[in-house]
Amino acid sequence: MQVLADTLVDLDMDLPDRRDGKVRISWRLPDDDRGGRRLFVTTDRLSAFDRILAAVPDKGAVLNRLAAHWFARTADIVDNHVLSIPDPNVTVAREATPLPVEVVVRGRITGVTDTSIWGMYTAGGRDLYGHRLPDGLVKNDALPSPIVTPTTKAEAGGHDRPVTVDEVADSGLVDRALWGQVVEVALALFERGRELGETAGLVLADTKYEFGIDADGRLLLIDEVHTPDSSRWWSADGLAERLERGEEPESLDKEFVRRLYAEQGFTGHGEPPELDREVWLAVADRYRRVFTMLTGDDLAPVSGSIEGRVKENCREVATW
């Protein structure tokens, strides 16, 4: 992994039941009168290919505080786990059992890999999740209209397997009027990302979304939304000519990263080459772009230790 300087990589705390994901970092806060909550640190981690590749400046704030802003105002259609953003880095949220698939949205046929929509499609691949598309096909057209295209979630080191919407019910991962509930949701959640986008002069291609149950039986939306870890952000501007020309759009997501890992041939299997330091410094300045566009705030430049500043915000929700 490459680290570039002052970015979040790990830190400690004396909280219980320590849960790590690729850029995440989980805590059980002490029991009190507010019930079951957990303490979130989103590091400067980033994850692509089913692997953390480098540490990426300010792309923790980003992730954190660009999924309050969107928590916020997606609240109308489903509730979601956030109680408080104590820092820039952190989320203090509602414990929720996660439902065992990721909800993954489409507008737009794209992807780099051979597992992606497009490397599916230009395979022959024409049912899709469940999903007949037309023939004739270019890549980063916009589908027809969204669809749902959900993913089971694989255990630590493995891959997450495309299942149809249908065979999330049959199969029994999701219980039927439930699963319903979460397709109507996500396609709503969806909708509002692309008018809240285009608003800002990006064009949101397609997104994942992840739910969960609480202790009182509620829908939650969790993790992080419409991030540009989570999310395919393109720039409006000039995109139709460059999809005419042939063009990849402008990327200001992790997209971009993976592009240039496949530039050098990379898709994933064996070692990942290196790529230049200048390389993960573009990464951070669309990052910051990309959450610009979106909220209208500039991010507040680091200044001394991201750790102890964490710890320091956190003191009034947690004891270690």
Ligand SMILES: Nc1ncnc2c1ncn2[C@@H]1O[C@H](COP(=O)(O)OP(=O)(O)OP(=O)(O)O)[C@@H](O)[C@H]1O
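If you superpose the two forms and keep the largest set of C-alpha atoms that fall within 1.5 Å, you have the rigid core. Only a predicted model underlies this, so the values are computations on that prediction, with no experimental measurement involved. Residue numbers count along the first chain shown, from 1. Compared with the form predicted together with this ligand:
- With the core held fixed, the Cα of residue 263 is displaced between the two forms by 2 Å or more.
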The other form holds:
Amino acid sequence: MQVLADTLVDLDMDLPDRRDGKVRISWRLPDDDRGGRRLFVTTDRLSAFDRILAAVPDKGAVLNRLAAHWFARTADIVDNHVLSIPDPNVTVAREATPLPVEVVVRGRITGVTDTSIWGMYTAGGRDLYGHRLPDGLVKNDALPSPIVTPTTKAEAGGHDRPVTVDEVADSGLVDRALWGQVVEVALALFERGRELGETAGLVLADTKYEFGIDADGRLLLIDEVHTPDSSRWWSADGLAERLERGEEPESLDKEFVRRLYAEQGFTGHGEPPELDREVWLAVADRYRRVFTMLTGDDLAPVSGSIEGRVKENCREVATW
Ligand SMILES: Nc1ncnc2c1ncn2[C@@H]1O[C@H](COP(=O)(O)OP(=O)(O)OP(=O)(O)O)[C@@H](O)[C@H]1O
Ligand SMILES: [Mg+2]
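We have the form predicted on its own; now please give the form predicted together with this ligand.
Starting with the chain above, the whole complex follows.
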């Protein structure tokens, strides 16, 4: 992992039940009258190709604040897990039991690997995730209408498996009525993301949602929403011209990182090459840019230890 200065890589909290994801660390907080709560710290770690590659400045704050921005702007569509944001890198959330599927919604046909939707389409696939796609689509084209392409969540170390919308209910992964609600909500969320993105000069090409059920049996949107880690965000400026020239869109998301590695000949197997510090700073800038475009806010410059600040800001909420 390449660790840049002024980043949050790891952190200790005097709280129980620590869980480590690739990007977030969470702990259990004392229950309130509605049930369990967790404290989520979003670090500056950047993962791609199923491994942690680097820690880049401001990424954690961008993700956490941008997710908070979108949770607030989608609360009329579905309830979400946010209880409070005590620090730029921290969300206090309602604990939920995550549904065992990642709900991906796609408005564009894109991707770089064989297993991406574009990869399958160029290999002749027309029935993808249970959706019939027309002939003649070009890479990065808009789909006739957005589609839901779920994947089952892999056990640690495994890979996510694509399934059709029908299979999720047929196999009993998610109760049929609940799943119907999830699909409807996911499409409405995507529409909201597209609309608000458009007014900010951005195209939401695709995104991934996670849902959970809380102690009262309520459906909640959890994890993160419309961030550059969970979504493909393209700059709308000059997009049509770029695509017409057969060029790739300007990606303000993790795809930019995947492309940097591809340019070094790395496709996800073996040891990843080291990238220059300047390259990582350019990655950090893209994350900041998408944040500023979508929220209109700036990020406060980091001064002093982020870990110290997080602990200070969480002192009240994180006492048992
Ligand atoms: N409200 C919530 N209640 C319970 N779990 C949640 C909630 N919100 C998010 N999560 C889970 O917390 C984890 C967030 O960590 P992170 O995003 O770093 O994980 P990841 O690397 O994407 O996936 P994994 O945890 O499988 O490695 C995810 O596993 C997510 O499903
Ligand atoms: Mg995640």
